[in-house]
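One chain is shown next in structure tokens, namely the form predicted on its own.
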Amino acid sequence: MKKKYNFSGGIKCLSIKEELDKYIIYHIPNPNKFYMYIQHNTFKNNMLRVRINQKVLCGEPLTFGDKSSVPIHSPTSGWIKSIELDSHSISSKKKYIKITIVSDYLNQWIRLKKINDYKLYSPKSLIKIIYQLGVVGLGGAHFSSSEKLILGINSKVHTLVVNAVESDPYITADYCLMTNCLSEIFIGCEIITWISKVTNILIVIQEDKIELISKIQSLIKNKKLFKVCILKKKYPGGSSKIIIKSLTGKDIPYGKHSIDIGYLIFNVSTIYAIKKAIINGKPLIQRIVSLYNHRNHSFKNVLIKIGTPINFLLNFLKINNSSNDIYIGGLFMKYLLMNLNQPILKDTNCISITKHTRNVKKNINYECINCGYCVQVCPVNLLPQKLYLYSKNNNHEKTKESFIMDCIECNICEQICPSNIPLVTYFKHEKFIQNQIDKENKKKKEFFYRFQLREKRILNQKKSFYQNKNDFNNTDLTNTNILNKKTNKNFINQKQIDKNIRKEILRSSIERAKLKNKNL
């Protein structure tokens, strides 16, 4: 019997009810418009690469990108609407630019490269394509998959996990793309090979996925790099923490990544964009998104474009806006979609919807009765209960050195709190403060090590000063008149000339003050 990996806490999920076209891939045709976004904090005017009224084709690049994002591609053809910023659409707390695309519904593409064989390429430009077509991890985290590989070259990392696990136990994504598109996968895998030279391959997969266990180990038979690793099934086992911890026993230490300890994870999903955007030359514009109905508890995965809004998908699925609630995301990690005309972005894979109740009870928040179930279900062994306690009394150095960092925002320890503490919202909040401490603390650092450079230059700047006055007394002179006249003249022009020193000295720090603050 095959080895089964598993991890301490966590949570086992009810089986739901299996579906016929649970797996089938829904094609979704393109909107009127669509909303393309761009965080504002990583935008630059030169950045953008097309203005207002210009017509653009479908995968054509609108912004160039930089070393904190990907460029974004258009996922049609049509002409550029508008671009404005916009700050309510999907967070209160950040602000995006907003292009709106207004579709022909001709879906013109721009000339795409192809490559048949990827080995006649250099690692290096193959990471350079994987940057300019816009691929990031679709797994949630959406960090760009080409600054991954490349630390994966700098540090020499020897296996490459494929993460082959949902974020969420109801939501069939990557599971209806691996059952659908399994061959592509591998292709995707072995260029990642080819760039990384790993020397493992580990899929792991959940254990109840025994028909696509079977088929990809038929398919791995003669392959020597390809490995499968079953994991228990139960949440959350989509974090790389988890997996990693359950594969190896080794803890990723924070502020540290998996690379650090020679493993590159890949979620399948973003292995099937890597290999689409060498082998095919397609920028990233679509994604399989999962949508469950809490109601009937009915799946449903339907392959649609970035940008699509999502008011559109449920329109034309048929599905009633007035009288559901819908979220982001699936049943632990989710948030409530406040405005329907949100479109889809790259890191959304689950719409769920559940049946709006108008008059709805607010849970009641009672105390910490130290029950410890908290603990009990942490899958990162953290002791939650003492976080709420430390938080709550913003004792942040306390909050520190219990390792609040490590906290995967699972919500699993608020799910079963029974006092219905909302504990993940005091972690965020916490992890928000200490992020802001961890700040102020490198401002700090920084200034102090400037203000080191700036005494060692002034001192430097004395004793040149003082060894010019020396040699200036040791000089022959024979009228003491004189040298007390010149000595009383070159001090008052020596006094000038440190004052402006100085002067010149204290204007340039405070100039490299202000444009430290700027670019922090």
The other form holds:
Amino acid sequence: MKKKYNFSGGIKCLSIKEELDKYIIYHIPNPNKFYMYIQHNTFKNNMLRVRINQKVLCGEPLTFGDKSSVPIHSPTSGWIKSIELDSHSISSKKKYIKITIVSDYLNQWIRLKKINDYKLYSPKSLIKIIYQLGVVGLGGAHFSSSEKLILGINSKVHTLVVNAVESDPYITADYCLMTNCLSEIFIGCEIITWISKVTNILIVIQEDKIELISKIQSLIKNKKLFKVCILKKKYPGGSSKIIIKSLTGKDIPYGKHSIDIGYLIFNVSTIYAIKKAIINGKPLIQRIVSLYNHRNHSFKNVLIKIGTPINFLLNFLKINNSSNDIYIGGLFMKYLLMNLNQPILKDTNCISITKHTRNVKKNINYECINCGYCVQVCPVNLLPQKLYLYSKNNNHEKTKESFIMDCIECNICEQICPSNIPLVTYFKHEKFIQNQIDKENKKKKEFFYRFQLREKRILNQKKSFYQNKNDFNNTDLTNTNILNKKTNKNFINQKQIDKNIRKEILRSSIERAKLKNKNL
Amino acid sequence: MIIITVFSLLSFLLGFILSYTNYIFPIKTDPVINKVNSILPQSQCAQCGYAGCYPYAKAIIEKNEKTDKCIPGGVEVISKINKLLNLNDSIEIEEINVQNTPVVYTTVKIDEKNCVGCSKCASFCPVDAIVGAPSFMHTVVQEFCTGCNICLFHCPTNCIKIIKEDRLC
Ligand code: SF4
Ligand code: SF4
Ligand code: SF4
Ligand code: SF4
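Rather than the form predicted on its own that you just supplied, could I have the structure of the form predicted in complex with the partner chain?
Below, the chain from earlier opens the complete complex, with every other chain and molecule after it.
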């Protein structure tokens, strides 16, 4: 038996009964309207590439990307119906640009630039292609893949970690992708190897995917680069921090990435998207989303275009949404969806449907009983109970000292707490405050530094001013070089003239004397 | 016995070295002043009657200045300073500026069409956030502007405006 990698904390979860349905990718037809949400940048006013009523083709870029956001592509051919500012139901604080596209059902593509031999291209240009085709991390972090690759090139990574771990027991999107498109994922891995020159590829997978593991092992038999790492089936496993910790035993502190210690982590579906972008020239416009219905425990993995309203998906699958609660996310991390017109985003990986429950009896929050359950399960070795006390009493320094920023918001401590304390809500708020304090401190430092600089400058100015003044008074103007030379010249001239005059006088006197002699 | 003597000697030596270094490199800045200074909002607006936040912090420590002069800081800053210095004058705080909201960082913007290039604003800005040469158009570097609004009162053409920008969120 091979060694199974593990991490401390977390909870074991039973794998859900294997069904044949899980392997099949369902296809969903195009809805008539797509909603695209675009993070807008206030400093750039011409981000959009399209106008209202303009005709777009499938795969046409809608925005110019910038440093923080990649370009977004049209998922269908049709018309731009409206462009407006709207907020998202998940992060309602921020405003997004919402583009509504009406489909014409023709699905005409723009011309795709296919690359057969990617080794003819330099890594830089390949990264540029990945950026232009809008590939971001599909695991949930939404981090631009091109940025990650650039960071990886700059800091010399040695290992590519293929993240095939699904943290949530209900999400099977990546698993489904692996079973169906394994060879394409391998090509994607090779592309990344070519770009970032890694020497190892670790495929991290959880222990219950037995069939898949044996399939991968038979495929990689004669490939030296690849290696399979089997992780214990536990929640949470999918976070990059946790994966690195279970593989190497190293903790990645807040503010650092796995790249800093030489590990480049990519989700399976991201690798798939990179392969599609490079080899097929296709922009990222679709992804696989798991659908889990709690009522009859049925799974579905659907290939869906980004921008499809969730409402359309539910209608198509004949799921009644009046008697169900629709959540985005799996069992542990989930948001209740308020507005069913929200589209599928690039980082949506699961939609779970539960029976509608009216909150008749509210969960009562009791006091913390110091049972310590939460401490046992925390996968990053924090002390949630302590953090909770500190954040409740607004003790911001202490929370920072107890490393609240390392919390990955995995929700386990909250699930296990017998007193029903909404721990993660407290932590999120506390993190927000910590961020604010950090920013303010940074600002203050900068302002103070600039103030000091100015004081120095003014002092210098004054100094030099007074020095110049003193110079003016003390130094003899006639002593300066130019004047000196001039006076010397004058002096010489004067002397010469004086001499000449004397000579003249002498000469004339001699002449006069001669004349006298002649006369005599 | 030997161990005790060795350690006592060692500690004596170390203590001597420490005091000697302290004598050679004396701490020039008062740490308390720096602490007070770090609490102040650093917008250098001079509304406290001093040239900037650091002079005010110095005055608090050295000249027994009152702690409630900083207007942009509001109640929060006052109570923080009081907590730091173990002062207990909460009644005074309530009297003064209760309405004051905690620091909101704003910045200003120069309406560049109307700028005549008198260079007055640039010479008064405490953090050198305004760039421009005399008789040319001036502009504000948003990143450095603390929103102290000193420049506002010195502009002859009134072309500087405040932009509300809560940069902390
Ligand atoms: S939510 Fe944070 S504190 Fe709670 S178990 Fe997860 S990582 Fe630990
Ligand atoms: S699990 Fe809940 S009750 Fe128990 S120590 Fe943690 S916070 Fe307190
Ligand atoms: S009033 Fe406050 S912000 Fe303004 S200079 Fe004085 S201490 Fe600084
Ligand atoms: S630009 Fe004006 S408001 Fe901003 S820091 Fe300078 S003087 Fe103050």
